[in-house]
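Taking the form predicted alone, here's one chain by itself in structure tokens.
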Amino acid sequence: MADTTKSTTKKKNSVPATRAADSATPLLALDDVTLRLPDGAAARPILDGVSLRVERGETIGLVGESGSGKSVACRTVLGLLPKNARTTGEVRVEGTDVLTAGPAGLRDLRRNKVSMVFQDPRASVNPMRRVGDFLTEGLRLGGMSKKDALARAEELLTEVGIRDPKGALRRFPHEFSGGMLQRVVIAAALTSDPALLLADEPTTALDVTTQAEVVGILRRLQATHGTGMLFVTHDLELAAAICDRIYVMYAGRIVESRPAAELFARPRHPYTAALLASTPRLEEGAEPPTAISGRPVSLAEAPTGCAFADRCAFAVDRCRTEKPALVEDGTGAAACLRVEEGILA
């Protein structure tokens, strides 16, 4: 990564004061969600068990291997879940269970409340529109007039880096490259100045100079209107630079969830201890990266114990047989059934 990745000392954003009111309700909670998809489609749940919290101002890093269940995650705060599938738990924004809102409350949601920035900006646009169209179409549905909708594009589009802005609005998707057409994705999701940002792997199609100019937006953006963010990345270095706090997730759970910095410094659960050890790094001297053995749990399977356990170097047979709660442990929590004999010290 470029010098996004160098410190992982962080100074809290400040906050507008009308977000801040009410400070005693987290901006985004979710507790003990679990999804499962319609009998015969999968073995277990994508989502086991999740709880987590984003408040106002702050960035929460979601990071594990493809199949984790990080996007789904995500995709759940706006109600897109897959067809037929069945929830328990709650999802809330802003207090507003997002689980049992109906129709209108869900496009109160998306609309005001939160954004989200996908992986792939091609996927996120029309190719047959001008960018200017797709910026203010939900300006426009907001009682905006065409002329300030415009004027309000150009803004944002200025604030994310767009050289000549009014000519980029009337610009095709095709005519950006990948890392302009992601700024534009950007602006087009605080177009309502959403509270919560959720940011999906946003930087994972770029190059790493574009990445660091990408990362190097949201954060500034972040900081100047106030907005929580959800950071889902399988880049840990990434996380480490941008992220307050972490949430590891392995087979659909949350296994551990501490500050960035202890969880970099001090990894308490086998599979975070792997993923760092998996990550290459640049220091002279460095050990080389060691792959984790073995595959993902895939959802056609099901593990009676710790789905990590036919991974994991420090595997005894209770492991495969019990599944270890997430025990809080100061600072942070993990979900370990031999974490507290210090494995990993």
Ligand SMILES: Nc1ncnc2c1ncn2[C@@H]1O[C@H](COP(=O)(O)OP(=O)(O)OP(=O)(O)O)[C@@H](O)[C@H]1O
Second form
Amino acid sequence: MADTTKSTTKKKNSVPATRAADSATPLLALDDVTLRLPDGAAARPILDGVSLRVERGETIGLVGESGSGKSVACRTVLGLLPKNARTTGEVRVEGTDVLTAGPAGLRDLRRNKVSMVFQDPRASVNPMRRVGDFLTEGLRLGGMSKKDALARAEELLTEVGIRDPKGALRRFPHEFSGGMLQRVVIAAALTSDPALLLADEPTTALDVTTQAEVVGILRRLQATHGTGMLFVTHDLELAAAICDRIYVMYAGRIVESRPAAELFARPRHPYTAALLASTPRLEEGAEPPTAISGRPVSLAEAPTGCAFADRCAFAVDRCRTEKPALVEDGTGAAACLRVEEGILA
Amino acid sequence: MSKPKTPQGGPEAAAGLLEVRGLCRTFGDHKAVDDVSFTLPPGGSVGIVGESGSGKTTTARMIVGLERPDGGSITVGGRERASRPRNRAERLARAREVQMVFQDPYLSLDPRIAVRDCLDEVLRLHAPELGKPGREARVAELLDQVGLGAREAGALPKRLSGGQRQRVAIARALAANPRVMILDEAVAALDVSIQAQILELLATIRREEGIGYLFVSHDLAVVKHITDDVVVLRNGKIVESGRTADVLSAPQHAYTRLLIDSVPGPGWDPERIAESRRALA
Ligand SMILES: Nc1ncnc2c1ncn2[C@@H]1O[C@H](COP(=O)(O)OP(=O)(O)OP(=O)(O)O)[C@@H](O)[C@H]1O
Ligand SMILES: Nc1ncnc2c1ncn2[C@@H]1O[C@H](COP(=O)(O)OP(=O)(O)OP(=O)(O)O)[C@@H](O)[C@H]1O
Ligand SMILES: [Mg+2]
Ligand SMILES: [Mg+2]
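Switch over from the form predicted alone to the form predicted in complex with the named molecule, please.
And the full complex, kicking off with our chain again.
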């Protein structure tokens, strides 16, 4: 891992915003991103040296418990930072650094390249406006005629499985169930034909059958449009079922990353293993879920060593004083001082 | 604990602690709950599962007394509670017997009242015999039981995490010394590690107190680990019920199969789930 305290000086606009998306440039790259609140507001950074990649057509999972920084990481990709936050590192979408992009660059990014779907569909729509207006807004801003925009909106509603798309355009959000409204929100996110979709717990508020349908829709759309997706969830079973690769976050740091199947079969970080053990399983003979003892690290605490040490069954003295770096291994990477010892085997 | 209740014995043991028979509720021309019957044995745990809109919450609300049934009967310890209470004492006794914990306790906790006072309030209502020192001791005991410390005791709900708020809601329910606790999606909003803590807490409380649980959820993986029996609701009707282990390992109804297949895990296939859902519609 690179030094996280490196200077904040940035090359201004060194990459033209219009640069073509060539296949060598990752769709999304976070490189050593650190995000701090103003002095006194927090004892540790919200994001601490986070690096991750999403390629075109890939689904990448970001998992971790509440408060670990998943949503902040997502919002950073859109250039939405907490007030007065300071950042170091780079967030590049198709090569363009988001953190140094000006207002015009950010507008282009949000309008044409990246869309986000949030957990609660009701919070992302204006309850007073018809679904049709909500869906066509972005298209109209992009210069499309009203007629064409409505036709496109209807097409998208059909794609996300809304049966009477014409009728749906005239209806208000409260006339939809949670699952149906989340489809509308996904349709809206797709109006710009984004290269990257940020899905921040898009199915957490839905029941399991509806969740399956919504995920099915996301996957189908992704296959046809080649969209890359960063999928945030705390449900490891869900992440394993849909993601190509998973990043595990703890207290603002990536503590493990690995192809989904491998992470599931053989986690190397004790936190990942603990998270797996706390997931209730349906398989016959499955052990009851085991809680992780203790509580997560708050922003007011800045542990000197490994942030998970206080809750870790394998922690030794060294873990409380030395901060483990994320070290690459055969299939991924883990940030644990004892990973070499095969403590989880 | 002050008064551990024995799960077995008592005149109603054979009859079941909570008996629901032919429960119905219609909204407009929509039958939200349609002829629902089940039994919760003393100290038992029954799950109510079904997709969104299947009538789980409406059933729960009728049992607590937040919603009046159109028909059917609900008894706890043999006493009917579907009818209007005759007087204040009866209303209080009913309120005390059955306590409910909701998905988001933030909405059900008064934002201006600190945790300690919130518990004290319940004790004043349901355990006036305790007196002030007795209440103080009981509040401390309840906080300890749900794993909350002194800092949390003095805090307002907004200063607590989701998991801590859910502990407060459970402590508040326990303060009434109920015989039945209804948990409506009580762990659905919590992330898995906190969810596991609350599930462990609930298991311990059931073991120690012998309180019966009615556990409402759409997540069968959770239901598997916290209930003995399960009732599967679809469009307000029971399509299947039985021992949780049996229903999950050998579901008899296609809808139960669908709910099981929907839980993410090895072999999870969203396209197939969507297909079977359409086939059932
Ligand atoms: N705008 C903000 N100002 C100050 N602190 C913030 C802001 N947004 C988030 N935080 C803090 O940053 C930390 C990470 O929050 P974040 O929302 O990213 O967590 P998360 O992993 O998405 O959790 P959850 O699973 O609950 O959604 C938390 O401690 C949170 O309180
Ligand atoms: N007060 C009400 N007025 C009108 N209809 C209602 C009312 N309460 C519930 N319903 C309807 O009754 C049906 C059952 O709702 P209920 O809330 O019991 O479902 P649920 O199984 O708890 O669903 P969820 O998993 O979404 O919580 C739904 O169709 C709902 O719209
Ligand atoms: Mg979040
Ligand atoms: Mg409900």
